[in-house]
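Only one chain is included here, represented as structure tokens and corresponding to the form predicted alone.
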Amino acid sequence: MERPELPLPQLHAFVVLAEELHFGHAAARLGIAQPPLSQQIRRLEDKVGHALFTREPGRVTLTPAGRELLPAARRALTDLAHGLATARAVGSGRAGRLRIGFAASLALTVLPGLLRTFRQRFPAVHLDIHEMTTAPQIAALHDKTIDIGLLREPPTDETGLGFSTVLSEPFVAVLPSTHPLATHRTVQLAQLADSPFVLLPRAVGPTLHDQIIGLCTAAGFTPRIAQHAVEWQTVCALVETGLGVSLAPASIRRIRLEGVAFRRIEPNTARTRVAVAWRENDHNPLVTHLLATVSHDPPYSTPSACGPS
């Protein structure tokens, strides 16, 4: 069944006339002459199939059909005005929904300050936050299930995505507090050659995983991986139990566990990158606003490594 066209100008004329109950006054309020107003009302009545007003000399009143239509007409006009305002706000990036993926460890550094600054600037924007590791973020960006990614060590050969470095930080050794090297201020990487390692699996962050393996290889050994864990918090918890040692970004030292020690490493030239990622062909103004927030007012700092507590 064909739906009738919604006669919005006619509804507007109808509501004004219903409020004024005077053709001359209603026409003046609408800024039109009286004959065009009468034509608008006639067209609406033709669509309804019934008279909406009784017209008597010096007197205009609503018919039962007119009284029934009036609240619906007011709702339609209010909904339209609200929809137009919302569409303008979304189109300009002042409202809408922004889907952000983030690596869990970034809750220790980048995420809180970035979200706080963005929410202060765009309070009407709904932020939909998803915790995920690097590889799932890349897939989610391609699948268009997130709009922005905050991740560690983005791939270097990914097409269709843009990346911008937010911060870089050194690595630290993560040791059980009972480990003999925990009493040292600095750990030579070669000193970890005989220790089992707890690492993130390569599948969740290939570039970062390869970087850690490369550090060990450069120090003359291949790490013996005793256990994998998907999140850095879990890595630290497993280290605390004595399952092994690890190498981690320096910000991980903000995870406070009594049985874990974080120590500087030598050589200390390698750094790990935190980046913001987006689709290069995405014209969503909210993405543009968030990238501008990252670029112009970064609310974070690069953490340093630590010595003995």
The other form holds:
There are 2 protein chains.
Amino acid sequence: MERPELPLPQLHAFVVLAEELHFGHAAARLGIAQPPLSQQIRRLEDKVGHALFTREPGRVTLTPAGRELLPAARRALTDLAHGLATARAVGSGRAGRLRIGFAASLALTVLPGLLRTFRQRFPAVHLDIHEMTTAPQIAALHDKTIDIGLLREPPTDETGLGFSTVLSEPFVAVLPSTHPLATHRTVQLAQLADSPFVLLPRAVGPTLHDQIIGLCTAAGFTPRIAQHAVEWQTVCALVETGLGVSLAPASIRRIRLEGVAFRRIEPNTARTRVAVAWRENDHNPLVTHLLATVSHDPPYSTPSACGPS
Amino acid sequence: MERPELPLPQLHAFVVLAEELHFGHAAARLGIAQPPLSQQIRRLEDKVGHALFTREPGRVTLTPAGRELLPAARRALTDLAHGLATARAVGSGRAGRLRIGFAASLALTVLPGLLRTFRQRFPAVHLDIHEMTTAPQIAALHDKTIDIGLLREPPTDETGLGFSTVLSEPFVAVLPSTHPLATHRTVQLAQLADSPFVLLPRAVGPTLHDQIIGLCTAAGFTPRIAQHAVEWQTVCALVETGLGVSLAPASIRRIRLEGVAFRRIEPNTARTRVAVAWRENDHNPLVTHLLATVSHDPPYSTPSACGPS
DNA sequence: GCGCTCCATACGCCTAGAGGTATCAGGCCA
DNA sequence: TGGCCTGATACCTCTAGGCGTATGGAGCGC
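Provide the structure of the form predicted together with the DNA, given the form predicted alone shown above.
First the chain shown before, then all remaining chains and molecules of the complex.
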């Protein structure tokens, strides 16, 4: 790419004159006097090396060279105008692209409301949504593969990343509706000691996994894990088949399955947190906007009553 | 179209920096010192209103806004470079489009050589060739529908048009080969007094028509016109059928028809001129080039011997 | 801690060019 | 012939910006 030879103001004057074919009118449209316009055109012609207009008395015409230059000049000007406009839109966060990673369990809870609100406020922003578990989200944030993460139980020792809690919710017991405890409104944790458990593998979300195990340990037993499943949806399906019971964040009650009952647990002091994560040094205004949307708006999952329906 | 806000040199610097992602290297490629480059980028960012690059220690990155502006800037620059180059080519006559009108009779004589020579010298020039008779050519030149006319017997009173003789040639008699005179090498014009004539209608080329009639008159007779035909090709075909004889410019001997003989005439002082015509106020360099090609090069029709073969 | 790399800042110089007013020159028409 | 329209010229002003040198300051490796 070589150094540009043609100043834009002259090209602008050229395009306008090519449209008007009248120095006086073109000058008026440009908001300048006529002599400066003559100079602009002359300078441009000097640089090109050839006449761009024929000035016959009474009429101004484009020369073949001028006709050749015109579309290029026009395209360049409109390209730049558009480019500038969209760059400004992107720069101010009115437009652009935001890549969001989210935990599958949030697809039914936090995510829809958040996306809806954000899209309403920034309709020109394109959202790339990628389902991924916690660890990959952290990695993708560091890689700059995603700009925002939505995950459970954020790690506390991640340098360079910021976390903000979106939702803090209790755990519920997930039981087959045929399970004897399903008739109670509340389940004492210790009562689950003899039931086999269906849980997410620890690798998918170590903190959450440890928290669930910790709940059981605090209740005086070590859960016997009958089966692992990588998604809460699958966990519930397995519970429905009678394979076991589970402990899960309250918001998964949105997963409505016929043969599955969700019951409040006792003690219910433990909370699991859903957090939004971002790179602390990311100045992308869209990230700021999303964080503002998350913190200013009501929680995206309204905890509802828990018990036999 | 609004007034351009972004100076091209800054956009150039921006594009180069976006490619290098290193101020020092980009400055070197631009042939300037590093501080001026920093200033250019800064000024551009001020105009856009947002950062275009993130300067982290050790690496320079495009911001989303910068990524948005980049293609527009690149396109604008290349568009202008191309536009300028082709405008210069057209302006200097190395490229472009030339519209040429020509009389049908020249398609076999002057035209091929002229086009070949011109195309060799200016291969990037597109030639629009339109067959048309003399009067429409004159009109088309005034209309600026064509830039060059190739015609016979140019009118002498056309203001605003220039004419230059390409070829001056004698007349020949066109006879059916069964005609008694076809056995002679030379035909005395007066001997054609009793034969019916096939001629072009006067409207197609008044001057040429009048010249032919004048030849006969000078020989002491008024030709009896049996048939008109608008092309020499047709004239020859009609002569071949025995419908009559004709007088024609020598170069139509290129039309080879079995049953037609071309014979030198006596007296053979009369000449018909093929001329190139152009607008005198046309400064199109291609016109100049074509005129130069016509006048500098040998005649495009080599008069050959005339007689029974 | 020292030096190196890399980018930013400060300051000065200088030219291109964009704008203005005044005026001229050629065509056209009444 | 004298106005009128249109574009070109001459001449002046002013400033944006492009470039340079010198210097500052943050990170990083040894």
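Residue numbers count along the first chain shown, from 1. Being a predicted model, the structure only gives us computed values, none of them experimental. Note that the rigid core is defined as the largest set of C-alphas that superpose within 1.5 Å between two forms.
Superposed on the core, the two forms differ at residue 46: its CA moves 2 Å or more between the two forms.
The Cα shift for residue 65 between the two forms, taken after rigid core superposition, is 2 angstroms or larger. When the rigid core is held fixed, the Cα atom of residue 29 travels 2 angstroms or more between the two forms. The two forms line up on their rigid core, and residue 56 then has its Cα shifted by 4.3 Å between the two forms.
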